[in-house]
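Below, in structure tokens: the form predicted in complex with the ligand, a single chain.
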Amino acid sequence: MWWDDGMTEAILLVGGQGTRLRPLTISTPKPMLPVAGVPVTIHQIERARDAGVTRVVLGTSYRAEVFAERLGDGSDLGVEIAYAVEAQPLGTGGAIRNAADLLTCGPDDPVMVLNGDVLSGVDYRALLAGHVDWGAALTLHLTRVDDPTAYGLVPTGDDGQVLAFREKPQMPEEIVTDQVNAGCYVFTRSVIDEIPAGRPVSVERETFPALLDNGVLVRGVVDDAYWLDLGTPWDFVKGSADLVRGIAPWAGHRPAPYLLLDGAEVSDQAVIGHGTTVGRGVRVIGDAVIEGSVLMDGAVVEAGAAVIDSVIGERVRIGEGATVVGAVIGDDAVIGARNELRHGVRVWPGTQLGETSVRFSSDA
């Protein structure tokens, strides 16, 4: 049994294409943009390896070169990491059942499954060993949220047991509650070698009704820990933030009002706060003020510029005296002095603005 020979294993998907996160995932995949300096994906393996997963299959499709790039065999990070790649994106079952052909446990035994894009103060180990003392064929984790209708809704009995599945409903009357899929999920393995092989398929639109619909079991825990989805541009600055500041979970960071990574050059005058992540060979100019946001490695703020709740692309210049607050600027962009851009301009890679230009939305 799994228990037994301290094997844990785990899929994470990380295949999206991340279209809401453009232009920052042009060149790299969602789950490896860096929050707090570090790629969401090695901050779930972290988590996960601290719970007990020794082994990790990554279920990738877009941009599938840069993680094993990155992570190579996984033995800095002290797991074990195999790639299955998906030559088409299969969806989120078609990845678990791509995946699970790399999973080396026997059917009965729990395999881990998470989303790629959340972060998550979720007891992992509590899910497993609930799992397993269930019998159940699969266990969600449930968070809950002001507003369902972006996720899939879980509406549970009074013993935990799943009554329906509803992904991103359209009509107020399927609003029937606040639990939605956290995106974490413990399966016992044979009910994943069911997926059917080599087509699409959505786990959340297909399989979990299926499942539902047989009668097995599948059991929700509804959770308060920390989550946060990284899909928007907002939440993922939000997600950076909060792991700086120790408001997401982080195991041996130590809190503080603004992280600046190696060869990071800021100013005496600079203000600087809220969770700022400064990238590796950063410079902040004079009085910057810089708030809630992450600067990519290379970055150049210049004097009197603010940079409040926005992404700053890797080499990005943002000229003196800008202002910059809720913008995404892609990688190599070079905003002129005294441009202001605010809430949602997402600024494409190469951009360069000349001086003094006021834009809203998005229209860069």
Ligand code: GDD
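Now the other one: the form predicted alone, given that the block above is the form predicted in complex with the ligand.
What follows is just the one chain, with no partners and no other molecules.
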């Protein structure tokens, strides 16, 4: 049994293309984007490891080689890593089933499954232990949200047993709970093996409802710990800032108003705060103001510029006196002096904007 041999396995789903995060994901898979200087995948692996997980199977697809190049066999992170590559997109359930071919545990053992684009403070160890104690087929982490209309709803009984899985509500009367699927599960291994192999499968629309129809125990654990889906650039920025400031859990990190990575050079006149991450080799010149943003490696922000709530890609140059608010700037772009980019502007990699261009846009 899993608690006797000390081996606990997890599947980490990292195959999505991250289209909502473009242009950041043109060359880098979403789960490998640096959040507070560290790829999301590494944040998740480290938290799983600290909860007792010793082996992780990464379910990859888009730019799969990037994961292996950065993470290797997992020894640097204190776990064993295996890679399951999808030849074609298989959906959430299909990806889990594909990754299961590389699991080594027995049919009655628990397997943790994590979505690759979520920051969460839920207690993984308690989820695993509770799953085994209850003898559940499936345990889901549920979180409460203010506006559940964008999510699938998961009502539970007083004992925590899941009563139904409801698609995104279309009418107010269809909102039967504020509890939603938080993208963290514990499966009994045999349940994963019953998912059809070799074809697309949605766990939300097919696997989970089928378990209820078959009368097996599906347990929901409602937890109000930190939780954030990093699906959009603005949530990406927020998640990074929350890690830096200690709002989101990060073992061993000392909360601070900003984070300077190795080789960053910041002028004494610059103003930096609100959880900003200043990447490796970044230069912030003169009286620039940087708040609540991510400056990736090698970027340059010149004097008098303001960068607020934005993501600045690698080797980007922000010109003197430019204003960038709520924007995403792709790698190697140049934003000329005195430009104003606001309200969800996205600048593609390598773009060069001349001086004093003014661009306003809504996020698309």
